[in-house]
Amino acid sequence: MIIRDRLYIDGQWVTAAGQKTLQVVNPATEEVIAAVPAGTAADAAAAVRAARAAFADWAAAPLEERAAWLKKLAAGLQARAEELATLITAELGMPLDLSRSIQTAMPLDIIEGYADMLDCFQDEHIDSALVVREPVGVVACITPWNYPLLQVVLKVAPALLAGCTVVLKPSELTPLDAFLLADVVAEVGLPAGVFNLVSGSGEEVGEALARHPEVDMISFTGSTRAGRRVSELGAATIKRVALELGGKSPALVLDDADLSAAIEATLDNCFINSGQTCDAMTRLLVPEALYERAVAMATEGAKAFTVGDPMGGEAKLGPLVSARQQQRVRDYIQKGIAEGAQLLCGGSEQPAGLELGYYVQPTVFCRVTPEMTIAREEIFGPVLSIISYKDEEEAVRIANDTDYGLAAAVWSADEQRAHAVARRLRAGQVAINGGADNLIAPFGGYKQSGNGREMGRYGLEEFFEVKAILSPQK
């Protein structure tokens, strides 16, 4: 059992203002395995306080003095990093292999490539103004469960190199690692301030953030329902407010592509993290000719996707992270049967030898149509809907007709014809043919996907103001 009693605020460990505490279950067995304070809107203020103290000291430093506290937390971290991934595995139910990958060398990567991205901060000249950029002030950061790290340090990375100063709460259901990022916050010695972390419930801390008049900018990660309220508050102070959300992302398999490569693709994007990805791939969009090839494919290529102890080392999915949406899932796919899609594998009862833990098996439909339920909304779980389509011109229409738009995905023999299709997609980012992850290539979404973008220089460019100083004509 672990016990985090404390917050850290103003470079300290401080006790919270309320008795009460957020229990964090292992969703693999469904036990307590830690707790942690329920912070209140007074440690809010307290942080806020703290980080508007440290800011004008903290902006005015040498830039390449914050990347190299920065480069210092990846080392502390990278010290730490198999207790990472086992603290991840434990508090979130990933396999421990995919932790180690994902959820901790990739935020590693990612502190150490804003660490050197130090020529994003050069002045410009247009005639006779100076163009300078400047740190937007007191960031707060509201972070997700489904990748804990990585979703903290885009924001907290390229926040800290900016020149901002960051309050910090992590979900409740996955905080732990965020209390290990303190702790090595801690022991490197970032100036007070600098750097504070507030647990709590969204609707207590989460919402006493982005009402606070002293934050400048609400970064936030979740589902779409709460980046419309973290907006609504937001909107009272006119705050800067940057939002990744929810997806519904579509596979478009051309009447040309290598099927088979673009089926094991997208099953093994649509089911990684247990489904708990916010770009997944949850539509494949097939053309009637191929149809029937395409759902066998899925069925057989479904059956690799082995279910179980993500501690054990042989499951490729682990649990989802609460009961709570272990149900949601669950509810989703007998949504699906109910509107008369075709169940081809998996199903809403319990995987077989698995009596703890919420685990769904890894289901895959087919017959859907596009005003169909699992087609149109998002179910955060290992769920993916094959859908049939005419002609490019329906497939392109299919794709877009969604109120989201955050990934997508292009599968032809021809890349020319690919990237024609790729640019009439209405999402912020589109894979060609099992296209790489790129982890300085921008990432967000259109429409009810959020705004604003994350990795790289135009995750960084979200914590600047522009400046522009005029002076005479000469």
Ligand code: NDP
The other form holds:
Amino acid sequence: MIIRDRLYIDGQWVTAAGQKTLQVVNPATEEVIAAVPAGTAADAAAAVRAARAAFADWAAAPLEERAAWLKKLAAGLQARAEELATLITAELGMPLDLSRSIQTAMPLDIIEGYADMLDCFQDEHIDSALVVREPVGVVACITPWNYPLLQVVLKVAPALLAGCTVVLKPSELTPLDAFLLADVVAEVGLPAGVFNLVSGSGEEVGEALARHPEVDMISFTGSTRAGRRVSELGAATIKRVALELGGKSPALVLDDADLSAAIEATLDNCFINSGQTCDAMTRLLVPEALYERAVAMATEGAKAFTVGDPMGGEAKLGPLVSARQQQRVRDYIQKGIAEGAQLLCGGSEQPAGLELGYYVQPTVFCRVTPEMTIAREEIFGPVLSIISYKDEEEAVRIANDTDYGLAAAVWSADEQRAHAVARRLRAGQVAINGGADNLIAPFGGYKQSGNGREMGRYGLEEFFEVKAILSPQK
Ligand code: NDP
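For the form predicted in complex with this ligand instead of the form predicted alone, what are the coordinates?
Entire complex below, previous chain first.
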């Protein structure tokens, strides 16, 4: 049992203002594995005070110095990489191999990448004006549980590089990796107040941060519901609010596509992390002429997605993060059946042979129509909906017929045609024929998927204010 009984505020591990704790449950074993403080509004306020006090010096520090701190943080985390991966598998349930790569190596690459991104701070001349970039101020980072360290790093690394100071509130379901990050912050001796960690619930700590007048910006990743709430609260003091929210992303397979490659990649993308991925391709759009073949291939392909103990090294999918999430996903599967979609594989029952753990079977539905609940709402579980279309016009219409707009995929043998369709899709990232992962390309949503961008230069720019210094005309 891991007991974390302090919060990291102003460069020190301090006792929380309240007595309550939050338990962390291993979703594979259903056992309580850790307890962390349930921070309060008073803790949030203390952290904001510390961040505010540290801001001026941190913002004024030479850029190279801030970059060097990021390198130290990356090195400190690297030294504990295996511990981190194991911790994330224990709190989240992602298979350990994937936790090593996606949940650990990738966030470390991102910190390193930002530490090298010094050329984005150039001043600009616009006629007689000198345009300079300055840090926005104190940033509250509110993060979810599905890629816990990755989402922390996507906010904290560019914010620190930009010269902002931060207060981090991680998800109460997966706070342990954030505590390890704070350990590293303490070890390397980052100046007091630059990074602060307050664990606690969204309602208590998250809302206190979103309300706090000394917080200049909220960088939030999570549900559209909570994103809307922090926007409302932040509006009172006109905070900048960057939101990375949910999705219902379409994989649009055109009639000349390599069907087998498209289906294999879509299943992978939809099921990874047991479907708990904001940009998961959860709607597979196929032309009517290829529909029967697509259905057969998807049914066959889904069999490869074995479910089981995430520490065991065999299974491709672990459990979902919590009993609540498992129930949500099961309810969606039942709703799909009740609304007339055809279940090809999977279902809402506990997978065979796994009595314990919040597992859900990888599930594929066909004969899904665009108005069904499973085609419209973010399920956040391993559930794929296959939808057929008549022609390209209808395909684009269905793809865009969603409240969300985070990501999409287009498959076609003709790259120009795929590009033309990609341009018509209202989404922040569109992958063509399995487009490669890119950790410096902008990532973020249109419509109710959010309003900011993370990753690379665009992710850094979120944390800048832009100032024009006007000189007299010569
Ligand atoms: P939430 O949006 O509730 O959680 C994300 C973060 O926001 C957590 O740190 C949470 O705190 C915090 N939070 C929650 N409510 C508030 C609030 N009122 N004010 C400030 N902060 C708040 O996601 P859930 O865990 O409830 O997941 C529900 C659904 O959200 C999922 O099924 C999925 O559809 C979607 N989701 C999308 C994600 C994405 O990457 N786009 C990530 C996670 C979820 P707390 O610690 O209390 O949870």
